[in-house]
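One chain follows as structure tokens, the form predicted on its own.
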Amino acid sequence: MKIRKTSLLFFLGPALFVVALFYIIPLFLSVYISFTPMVDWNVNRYLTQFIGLQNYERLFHIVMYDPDMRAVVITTVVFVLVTLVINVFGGLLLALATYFMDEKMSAAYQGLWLLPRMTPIAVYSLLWYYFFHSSGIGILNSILLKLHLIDHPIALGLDPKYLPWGAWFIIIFVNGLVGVSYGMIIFYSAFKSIPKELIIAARVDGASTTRIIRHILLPLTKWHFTFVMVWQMFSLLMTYAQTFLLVEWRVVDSTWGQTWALYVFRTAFTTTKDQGLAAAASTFLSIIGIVLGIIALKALGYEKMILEPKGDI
């Protein structure tokens, strides 16, 4: 038993250290700052001042009575739900498509889908800046003008006529292209780990590709589906990098194109620089993430999957 504990500490120790250093400690600091009136990063003045739940009361008041903040909440819900479906099921479909391809063609196809993830965030966002630009230099506007589908350039992410759907479409599209490749790689690796003999035996018995997918590939990748679903949900709740650049570059509206995570970042660093309020908002977001994670794991049957198998293997 002692040897087992030592082995667990040896293998899990580095991972636990990284989690504590980059998540647990920052989380505690964020919670601490949420009870202070800190602004403008004036640590010396505000770090030891405690104001109780005032920042949370301000946050609740803003959510209830500020229409811009209500738009942020709605945008967050729409963004996370729609992009999560795209990332998980889009990645699953891509993995299935590449699994039944020739190895070389599969590798080339996956490489193309991985390009958005391998491209630096600034470069990737800049590409979509020029694509969705509201003037005639925008690639989308150029195409639509040449096809005579529009008679003047449109600002899909800014024009009130297209809001909120235009801004939602852009941020979901841009983030979805990055996220879908992650699911593709995880699911493809899971499919490749399934013994080929099962697929060959099914083919010999006359099973179609659809039946192989339904009765072999999908049932044997429940773990991977659960992991991708929960991981991508957490990632989408916390992501803001590409969206921040699109907002700053005036590609999407700063209200309907802003998620909760981006609101936290902008409140702390670029707009009001109110770190106390931003910390309260980030703490609330962390709580929501934990609750949704637990619900998702229970809904996907995580407890049953971690039970020890009955009998000897």
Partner chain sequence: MVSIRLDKVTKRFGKVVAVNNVSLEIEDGKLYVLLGPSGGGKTTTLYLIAGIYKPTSGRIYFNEKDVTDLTPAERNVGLVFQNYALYPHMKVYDNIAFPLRLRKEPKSKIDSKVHEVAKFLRIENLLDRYPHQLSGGQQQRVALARALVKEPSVLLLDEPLSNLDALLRVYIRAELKRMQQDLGITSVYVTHDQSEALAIADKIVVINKGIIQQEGTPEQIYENPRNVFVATFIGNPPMNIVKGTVLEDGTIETTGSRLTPPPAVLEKIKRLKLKNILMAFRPENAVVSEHPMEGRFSPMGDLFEVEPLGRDAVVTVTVGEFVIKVVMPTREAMQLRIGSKVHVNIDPSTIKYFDPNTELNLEYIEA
Contents of the next structure:
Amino acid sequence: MKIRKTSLLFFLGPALFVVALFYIIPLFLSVYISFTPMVDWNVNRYLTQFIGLQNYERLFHIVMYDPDMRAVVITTVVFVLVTLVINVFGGLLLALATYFMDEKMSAAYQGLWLLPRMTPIAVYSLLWYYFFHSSGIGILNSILLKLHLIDHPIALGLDPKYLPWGAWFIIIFVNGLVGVSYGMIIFYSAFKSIPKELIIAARVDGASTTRIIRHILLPLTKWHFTFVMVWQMFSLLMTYAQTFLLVEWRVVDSTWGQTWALYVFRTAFTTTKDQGLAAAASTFLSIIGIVLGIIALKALGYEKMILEPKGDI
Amino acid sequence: MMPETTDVETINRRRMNLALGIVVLIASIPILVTYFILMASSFANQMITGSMVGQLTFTLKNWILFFEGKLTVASAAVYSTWDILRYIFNTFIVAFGVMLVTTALATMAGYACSRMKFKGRKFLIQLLILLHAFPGVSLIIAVYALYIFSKGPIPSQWWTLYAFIYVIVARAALEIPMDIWIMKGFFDKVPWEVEWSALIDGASRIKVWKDIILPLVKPGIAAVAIFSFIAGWGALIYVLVFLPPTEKTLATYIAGLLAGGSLEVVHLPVVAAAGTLYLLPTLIFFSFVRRYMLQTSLSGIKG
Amino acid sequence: MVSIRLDKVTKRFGKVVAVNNVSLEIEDGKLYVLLGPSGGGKTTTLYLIAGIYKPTSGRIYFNEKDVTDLTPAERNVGLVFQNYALYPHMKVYDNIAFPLRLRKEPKSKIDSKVHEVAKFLRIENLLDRYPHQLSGGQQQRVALARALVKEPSVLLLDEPLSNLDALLRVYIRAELKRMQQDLGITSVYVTHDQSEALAIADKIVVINKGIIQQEGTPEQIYENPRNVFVATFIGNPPMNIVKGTVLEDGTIETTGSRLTPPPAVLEKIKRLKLKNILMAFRPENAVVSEHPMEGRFSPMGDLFEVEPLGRDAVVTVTVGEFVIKVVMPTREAMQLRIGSKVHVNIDPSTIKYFDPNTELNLEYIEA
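The structure above corresponds to the form predicted on its own; please provide the structure of the form predicted together with the partner chain.
Expanding to the full complex; the earlier chain stays at the top.
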């Protein structure tokens, strides 16, 4: 028995330590910080001051009365919902297309669509920096100029004329292009795991490709659909790195291009460095994360997927 | 016998193939165009955009300027060549560190989750999925507070080293829950008999794991290692937050160049050269592991 | 109804030739069994007939109509897969109704047809269940119902019984045979189980290495195999082979025992100038004894093993390089001593002669 304990500690200890240090403790610490007036990372001075719900009251107040903060809330809702639809259905369409095409072509396209996900964030944002650049050098501008749709370069993400739609379009487009590949690989591998006899049997029964999609592929991958839906919603709610650079680089407006997660990050690290307020705002994300996560775990029946180890050694 | 085709051969697929190929190609234009323009512009005298294709010439000047630490032809060097090389090296150190920490911990914990019975096992495995999806942004404030806290007792000449170690472990922590899942999946596939027979022969659990099981999950280790390397290589936020401003990586170097959106101070093709250099290792490593994306996808990859 | 003709059909998968220049005619309303070892090309042949595979070369005809380029649906074939391939998310009723719905038949017609075929196969009480709630035998019937409901021109069955347990298999194969005769539907049935083939086939087509080894009625295949492969594939245990030397006087000798072959055989031996000959006989056509028996061809060998299987026993004897298995009454077999020298007394009239070079039965070589 003693040997078992030591080896368990050996295998699991380091990972548990890291998980505790970087997830569990920060989770509680973050909630604690939201009850302190911490600013400018002055840990020594503020960490011992307890100010109750003041940060939450401030947050509530600015959400109610500050139009910029209203913009953050609206942008978050629009961004998450629209990108979610694009990601899930775009991923589904890509998965279907690559499932029905020639294997080599399918592999090439999947590699291409996975590329944005793998690309360093700085490079990926750089691509769109060029693309949406507000001068004539920007690819979009130069195309539109060539087509005579505009007569001078436009700042799609910045110009009040196009706000909020321009900024929304950019952040949704940029994140959507990364996001669709998630649905693509999940749906594709789900389709691939369907026994091919079923497809052939349906063909023998006289089914067309659209009938096969409707009657075989889609009904058999309902679980995956829910899975992708839930997981994409999570990550869209929490994602901020790409948008952070687009804001920093002045590609999109800092008000209408800012989601709640980015607001938390910028408030804590770049703008007002008001960690107390940022922590309060982040608590809402944590609560949504935990609640939705637990619901998803139960709904998706992950428990069933966990195999029991055999034997007693 | 299983049919070898995925579909009936008598159905004419050429037309469908062609149609799908064209449709997806059109959808892929933004990706193709933007990546191409980035890479090609790093070799051109100015950014390639539709209006000036005629005036483009091939040049290595951007790459030379980049390595000289210059941002435009006219200006003096802002960085030294030494700085640039150090930034590249820093990027590599972070990537390599994240890879080592992630792979080691995920391989060990993945084994424990797959093969060992212990109290709270199911809870831990489910917790890992939750953690994987957990908002990094709501942790980073506290993680940074912990960093400031913990660096207090350390003599200030060690702070840079400590910052590197901290950023590596903190960034690795984001990958670990997922990669434990991936490794667990690979361990689940190793037949139990292999392990039992070795254990019955009297070997210790750790020895069996090291000598017998690990060689069987090499593909998994390779996949996790490369995925985590790519993640560490691309790290931006953690590097930006934790490393002192003097210790840049390619990510923070590029982020810094364009900050504020000003065009005046930097010649864009030089940034394109930096970006292309930064992209290359990712492209190479990614080509190795692309096929694993499918294998590991159902355990969920960061979306 | 429909007869099927394969004309010089070849199917390659990369470098592997799965079906090699096969020509075959399947008569209307008959049950043909494609029999052979796994990987021999029989399922590939079935899928070629179904239209799942497209031949690399050669043509396929249904009733003299060229169907080579037609899809399975256009050929109107019913196919039962080895693992049944029932749609797991559809109830039995919907599984059976699926082909009709794809044809956009009216609802009432679909309903009556589904019930009709369900009644015929006695699965009416299962229509409300999902496939995973059914036993193997029930799933098999549902798969059959789905294949039959569209009134196909031909019924194709790919190892339909191999996922069932042994007892059920014997029971259902009789039902299948009855059903096929009742409907009079042209059927092609793939199996690797020779007893199944012998039990239900109107005609058996033995396929190995992508080539048709022999085509004929079960009796022909069993009694007079065309070559050594068929001889050693069919029967349980299969035919025994011994090698003999052809002597100057036209007799054949093996381990000191001599045999005079029938004149027709002798003539072919002379014409083919054979020095050696392979002789095949069924295990039930010989008796093992300590002494050679009168009127029998009795090569000598060592008794290796006696396996009593109830009334009969399988007696294994090694004769030179050949292993011989003989089925004889257990009581007699048990009196033999293992390791002793014994004689295998073969009824000469049952012996088949094969050319050792081509491995062909001499009876099938044109005189």
